[in-house]
Structure formats: C-alpha cells, structure tokens
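Single chain ahead, written as structure tokens, the form predicted alone.
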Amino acid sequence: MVVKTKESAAPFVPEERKLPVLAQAVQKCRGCDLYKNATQAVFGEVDGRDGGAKPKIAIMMIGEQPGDQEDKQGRPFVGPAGKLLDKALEEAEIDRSKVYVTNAVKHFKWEPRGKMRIHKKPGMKEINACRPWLDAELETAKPKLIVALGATAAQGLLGSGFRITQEHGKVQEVDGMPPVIATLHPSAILRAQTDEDRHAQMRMLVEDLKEAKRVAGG
C-alpha cells in the first residue's frame, strides 16, 4: 500500500531568513504539482529588487498565484494586472519602494486553451503546499500590514469564510501576523464588465490603498 505523503514546501524553504536567500531556494521547490507545467518559480520582490538582506518593508501585498507575464518574466505583477496595481498604488500615494509583492502561490497554474495558457484558480491544497514559502517572506521582511489582493490570498490568510465584498479595506487582526487589509485583486478590475463597474472598482481598490497607506503609518 503506498500511503501519499502530504504536499508542502516546508523540506524546500531554508533556515536562513535572506530574501536573495530565499528568492534563489524557490526555483527548486517540488512542493506540490505545479513546478511542472511552469517556467520558473516567481518569488516576491521590492520595486523590481529582491529586498536585499534587510529590506526596510512598511506593506507587503499578497495576490493569487503568477500570470502568464510574470511566469516568463520570473516577476510578480510584472502584467496588464501590476501595471493597473501600479497605477492604483500612485493613486494612493503610496511609495512603491517600501511595498513587497508577492503570491500566495510561486508556481503560475494554467491551462491550454489553443496556442494559449489561461489562469486556473489555485486549489487549498497547493495554497496550503506553498504556505511555508509565504511564512518565510513574512517572517523576512517583517511588513508593518498585510494587504491581501483578492479572494484567494484574502481567504488563505483569514479563513474561507471571508468575504472582500462585506470587509474589504477593514483592519483585520490574526495571530501572529501582522494587521491584514483585504481588497480587489487588480485582475478582478481588468475582467469587470463595463466601464461604470471598473471605474467604481478601481475607486473601492484606491481607497482601500489609503486606509493601508494610513495603517501602516504614511
């Protein structure tokens, strides 16, 4: 009888807490499926840079999983969604500088659809597989808030009864995490279905943006 053991990444994760570190040891994680079909792993970054050995962080921002761009690219929000988040964040006046990106998911799941590869929800199994990875950027770059884009990283984080629709741009509070504001992934704008609904969306993600900016202290 062959008895499954339970997919993490935690044997993959190293003890030593360097984003570099860290960025690096991802590319080998076999910590569930989904290496296999991607091209890379895509780790969390600070504008553009890895963070370097004691990034002065004040947000982290936590989406779903990479998209097409950033699995090419090996970087977060590097497509159509970051430069809508890009925008959102100067909207917000936040410096970019002081937020890391990052997903909840390192490896981008998708399926062939003709010549293309199209987004596929991340599973709680492999949200709860890459988890360790997660842990070990939080407990690096040691964020003043949390801000949660969209449902995936929101529910990961605080259950999955939580809804963005009801508590989006609310402080929330876990143990031993630090405060979490959950809002729109800037994907969920991009597929909105009229022009009213993207512009109001954007608007609920800006504001939501400054009630962060105001938590995490300017």
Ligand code: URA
Given for the second form:
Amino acid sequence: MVVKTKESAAPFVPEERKLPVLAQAVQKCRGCDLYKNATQAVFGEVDGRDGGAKPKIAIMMIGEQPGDQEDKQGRPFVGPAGKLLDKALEEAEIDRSKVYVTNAVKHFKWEPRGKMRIHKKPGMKEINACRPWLDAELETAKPKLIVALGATAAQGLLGSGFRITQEHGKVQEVDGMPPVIATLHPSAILRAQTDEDRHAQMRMLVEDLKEAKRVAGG
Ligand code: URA
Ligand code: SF4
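Mind pulling up the form predicted together with ligand URA next to the form predicted alone we just looked at?
Every chain and every other molecule in the complex is listed next, the one we just looked at coming first.
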C-alpha cells in the first residue's frame, strides 16, 4: 500500500531565521503541487527589499497568494491589487519601510481560460501545506502586528468561522502570534460593482489600516 504523506513545506524550510535565506530556499519548495504550474515562488518583502538580516518590521501584511503579475515578477502585490494597497497605505500614512508584505500561499494557483490564467482560490490543503513558510517569516520578521488581507489569510490565522464583515478592524489575540487585525482584500475592492461600494470599501480598508498603525505604534 502506498501511503501519501501529508503535504507540507516543513522539510524545505531551512533552520536559519534570515529573510534572504528563506526567500532563496522557497524557490526549491515542493511542499504541495502548486509549484508545478507557477513561474516561481513569491516570498514576502519590505517594499522591494529582502528585509535584511535584522529587519525592523512593525506590520506584516498577509494576502492570499500571488496573482498573474506577481507570479511573473516574483514579488508580492505588484499587480492591480498591489497598486490599490499602496494607495490605501499612503492614505493611512503608514511608513512602507516598516511593512513586510507576504501571502498565505507562495505559489500562484490558476486555471487556463483561453490564453488567460485565471486566479483559482487556494484550498485549506495548500494553505496548511504552506504555513511553515509563514511561520518562518513571522519568527524572523517579528512584527508587532499582523494585518490579514481578506478571508483566506484571516481564516488561516483565526479559524474558518472568522467573518471579516463583522470583525474587521478589531484586534484579535491568538496564542503564540502577534495581535491580528483583519480587513478587506484589495482585490475585493477592485471587484466592487458600483462606485459607491468601491468608495465605501476603500474607506473601510483605510480606516482599518489607520487602526493597525495606531496599534503597531505608528
Ligand atoms: N493578491 C494577493 O493576495 N497577493 C498578491 O501578492 C497579489 C494579489
Ligand atoms: Fe511550497 Fe507553498 Fe509553493 Fe506549495 S505553495 S510548493 S507549500 S511554497
């Protein structure tokens, strides 16, 4: 009988807690099947930098997974959702040099539609398999606060019963982790049906980020 072991990134995560070392190692991860159809892994970073050996990071922002642009460029939040996030961070007057941006899952999950690659939501299996990378990032960056962007990141950290619509912008305490504030995913705002919805959602994201700034100490 062939017993398939549980999918996990754990055997691929080095012991060393240095962001550049982890960022290099993730490219060799085979912890689940997602690496097969992706261009490369997309690890976290501080606005284009690897965070260095002794990062000074106040906030770690966690999204879902890289999108099409992120997969091609190898950097998180550089596509349309990233542009919107940049704008929200600016409006909330958050210092980008102290913000580490990453994703719950490091490889792009997609399916073909014609010539396009359509984003496919990662499942719990992939989120759990990829968790050791996120834990290593948390242990290395040691942020004062986590901002979970959207339901995938929030439920991965806070449990599948967590509801952003009800609990967004409020500090959640979880054992063994820095405090977490969950808010909307910028992609959700891009999908808003009306201008009115889009403006209301953008305001919500910016307000939640202002609260994050306050809790993280500026
Ligand atoms: N959406 C995400 O969740 N992460 C990215 O890096 C880009 C889009
Ligand atoms: Fe490894 Fe995560 Fe990529 Fe799966 S998605 S191969 S666990 S880095």
